[in-house]
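One chain is shown next in structure tokens, namely the form predicted alone.
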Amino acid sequence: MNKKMTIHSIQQAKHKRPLVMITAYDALFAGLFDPIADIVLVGDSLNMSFAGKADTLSTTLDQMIYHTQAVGQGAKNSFIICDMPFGTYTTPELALNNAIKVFQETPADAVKIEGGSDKADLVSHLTHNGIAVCGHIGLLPQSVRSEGGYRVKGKDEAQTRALIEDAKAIEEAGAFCIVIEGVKADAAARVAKAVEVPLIGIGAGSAVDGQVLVFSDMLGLFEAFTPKFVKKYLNGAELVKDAVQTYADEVDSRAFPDEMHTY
């Protein structure tokens, strides 16, 4: 890919192409992932995977600074979302606030807002103050102290109806595109074709039109925990502990630095 994502490329890969998001920390792996990604999303699952704490709500504002602006230097071509954190859109006034910091301190081309159609009016908001929304909804992360942990979502119909209504909402709010999280398949694929704009999910079935994983999850460097719905693609806890045991045992031996890696 040697083309910038636009918000219009995006919304065109509906009914044409699944969307690759992926999330990303820093510039390093940004920057591996760049020439791959459709969209790099700047999560705030940097609180658990990157900072070792047991849930997503601690994430401050300037974390998210902090981190989309390394992002911003190795993802040059992907799309870049950076997620609102905990308590910074709690009214429409200010996540405007809020997002305005991110649009002017990052290089983010979107925010992404968690909740449905009770998030409607604030997504208006950003939307028509040119703040552009990615929606969120289905099993929500900031939420998993109100709802007593992480539950799946679209398990009936009145569930599922709930989730339509949500992405409707969202949609003509202004979203250009949706997360989908933690939804029944058959569910994730009826809320898919009840909107227009790309559903990308996440432990979602794969009906929907685009999907995201955690980058240490999926690369088998997170231990302390896998959800049901991640592949690991790497075991990458084992290869680097590996490396590093190899590394350890040459310093030891004196077998490293050899005469190759000395001046």
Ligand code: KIV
Given for the second form:
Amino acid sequence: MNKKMTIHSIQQAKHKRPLVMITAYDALFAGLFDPIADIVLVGDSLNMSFAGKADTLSTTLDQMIYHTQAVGQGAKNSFIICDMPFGTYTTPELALNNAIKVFQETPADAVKIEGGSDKADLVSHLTHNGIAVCGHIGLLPQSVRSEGGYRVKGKDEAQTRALIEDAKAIEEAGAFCIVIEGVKADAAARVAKAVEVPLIGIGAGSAVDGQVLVFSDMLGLFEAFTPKFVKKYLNGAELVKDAVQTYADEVDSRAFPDEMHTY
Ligand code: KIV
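Go ahead and give the structure of the form predicted together with 3-methyl-2-oxobutanoic acid (KIV), now that the form predicted alone is out.
The next block holds the full complex; its first chain is the one shown before.
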């Protein structure tokens, strides 16, 4: 079994090998990913793929704490990051109180916060008070309503420079790594070069320092929609539906339970 990563080893990985991050929301899947992934992210995407909501905005801190506790039961050997949900970090004080609650009630090693230069003071306040912070720049799912949709970033020089400024500002504020989402590959590559901390991409091309995918997307379990950047490594929904249909057919025909599955 691989040794659990630390902030130091995550940062050292930057020029050595790409980091593997995946989301998990429960102990069952976290346990399956634990021996393989470097970092397990308890993403607020759980509000969509676990709770069935249209976006992440109604996720609560209590939900994040509950799911991070569950993930901690399965992922004993992975570095765990817990997303701070929408509305829980509107001021540095509120952010610190809520992040302390996450640290006290769950085994999270770090929290993740969406935003760039505008969140630098807040990131600095958290890191100066013992909370490790992963940044999140580019397409920000928590801004979907204010931006009127999910908008790919880094499409021109001005946007690319803004992303570089965002990454530098939160790195300087103390973030130990940064997720970059929904950004043109050439822009993301420039951001990765501009900072010393690892830049972990999702829909941001391959010239970054690691990748993260939402597990229910990459296992083909989430059917509502599939963004262009998602590669389905399993046809999960079809496999599950076929299995449950076979079970239902066998119950109907009394083929299940057979002798082998009967006391
Ligand atoms: O909530 C989440 O799963 C995330 C990923 C999209 C990075 O933030």
